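The chain that follows stands alone, in the form predicted on its own, written as structure tokens.
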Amino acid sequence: MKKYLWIVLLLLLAGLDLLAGHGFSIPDAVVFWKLRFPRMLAAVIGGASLALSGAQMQALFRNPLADPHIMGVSGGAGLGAAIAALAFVSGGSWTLAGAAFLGAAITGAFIIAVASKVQSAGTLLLAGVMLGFVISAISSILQYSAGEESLKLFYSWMAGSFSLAGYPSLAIMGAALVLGFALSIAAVKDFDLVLFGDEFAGASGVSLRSLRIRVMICCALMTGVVTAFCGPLGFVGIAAPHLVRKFGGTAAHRKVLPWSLLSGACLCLSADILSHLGPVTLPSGSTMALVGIPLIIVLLWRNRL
């Protein structure tokens, strides 16, 4: 029963998500349609790609703080959307979706130019640290000069929420999530030899920097869209994988990833559904923010990561 526990955990949250709102009223038929579902399978889909986005850069890196965040791809995706505020105001959501998905893209493929030039994963975690502070400064330099109509529209977009994603948008989520699912599964041994260390991976066959492009095309990927169309989203690529090896007991790719997709799937809808408990919604991001720092804390407490 142990090892279906993020099935059963998913289904739970699933339900009570549903049917979140209002004293969890039960929706007509409109309402179940058009927003609740939709609400929902974003918060399962989105959370699922950043966990296990999240899940690859650790291993890649054998840094368990290393996720989208820490790599600038999520910044890029701020910083596109940024631009996209400041430049084209009557835009809408769609075009700050579509600029911070461009963002992102730009971002990564930085990334994967200089996963081709450097053998160290830890000079490739610093030069996408570095590259994060960037992208940090210039946005909030555009902000500053942005108007009133440009930074509601953007802080808008910055608080996260899964309401603000349809059916089309919910597809090229799910299709992003089912490619860069493939590619990590295609990858299990390679992951698990990297534990090791390079030079021990190297010997064993594994093309390290063919692999690093892979990741980071895959993460990016993934990052990209759900940013885009969810907004920024912190904290899951980081807490949901550390959970799966505290309860799996197991640090085995096979099952690491499977049950990362699910455990950061349940992650983001405790955070839809705390957010939607109050009078008054509040911004997913907020709430997977109050979710998710503490049990990065207990998990640097207890493990001394």
Contents of the next structure:
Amino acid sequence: MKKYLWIVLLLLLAGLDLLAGHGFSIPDAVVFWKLRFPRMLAAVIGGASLALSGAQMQALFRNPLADPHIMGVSGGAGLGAAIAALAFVSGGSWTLAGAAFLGAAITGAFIIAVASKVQSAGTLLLAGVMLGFVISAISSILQYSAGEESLKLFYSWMAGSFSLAGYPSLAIMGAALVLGFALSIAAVKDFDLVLFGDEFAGASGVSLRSLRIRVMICCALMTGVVTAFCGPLGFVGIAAPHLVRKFGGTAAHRKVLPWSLLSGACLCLSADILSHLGPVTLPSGSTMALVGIPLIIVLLWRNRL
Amino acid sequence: MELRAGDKLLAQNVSFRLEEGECVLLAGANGSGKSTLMRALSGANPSFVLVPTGIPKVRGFTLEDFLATACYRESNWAGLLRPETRMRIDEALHLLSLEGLRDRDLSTLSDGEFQKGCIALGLARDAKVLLLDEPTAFLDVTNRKMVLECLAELAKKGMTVLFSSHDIQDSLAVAHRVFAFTPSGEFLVSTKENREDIIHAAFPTY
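Shown: the form predicted on its own; wanted: the form predicted together with its partner chain:
Complete assembly follows, chain above in first position.
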């Protein structure tokens, strides 16, 4: 793996993303600063945050299927958004984002409380998945009884898009990413050792409980903020770290974590470019799944990813 | 010493002396207290080092990476290993003739080679006594012999080794003495001469 490949790719895709909008076009200043530049930043920060969360969760649970959605945080954000859409339909996207963040924070706090009590990572994983089901049941009931207007607002958020975030929300997302990255980089050796088993990691000086709590705080924060402003974006968190491990040929987290950050940003930029090329703008979340998942399946097939 | 796992009394009057350069087999049925004893010993004294056994060969780490990562408690603020730790890793690799494998990915090593790598980790952690809980489990004959001979070699060079195993015959070929848990919860210590008797006491049907 060439060290700078991801960086070059990232810059290239970011440039393309700035040109994308009903085909490719050179934007005027207003379109550039009001629409395209924040959209590009949202894709970069959002993708990076989700990928970084995914890489940490996969290491912590030694489970290739673990990703931030599994602990119910994005489900919690969805519930918050559903409540907001139902109750304050006139509030607009900020109310929705605020409520989604609150929902993510509450579920995140619950999962962190569980993490500080349970002994095994498996139990924590199970608790997260179960919580996710409870939350989606509640939000289904809410949607079932919601009016047409509020449903439309809710579904446009659910589809996932990078166009909703303005500069203030980008600042919040950026701050969460910086904090999350700092926390995760401080624990690279711990993540490496956990791959060899909890008992071995414990004997090698890793405090598993403290690591679990730190990872949960870090992921809840990053996923919560991104989900609140961009909607629930699936699959980046799970795919980006796998791409890095496959093409980087390494499992050492001093490389996997920063590279996941870059590859996650690249995935989201690609999805955003694709969703803005057609005559109708498509939701990036759906484009991402439509294009990304077949790609991952092909990679799995050919290379035992 | 009395050995308990939770509320369950495993064995009373656990008492023994280990001589320097001695290789001792710890025998006993499953659940008789071997692992509990090993863990208790490793917790009691930092120079009693429990060698990891049965851990996965994670792809993406070279043998040297693995050893360096596992010794990270001894790194400085920048995450770099102290020179003396790095020296101990080199010495351990040399002593176990693993130098040729240091840049190999763990997933490409045989189970026996990786187990030797784990023993090297014990040495790199500056062990005075190496504790190994079933280092030969799931190994084929070749790899089993490789690991046991490696233990015998270390004992010859003055290291004290206490290991448990269910491969009694192969183990007796390298063990100087035997400690054993009997089914009735006694802890028996053999001399160099009566090793077989102790084994029979631990496994009446053997």
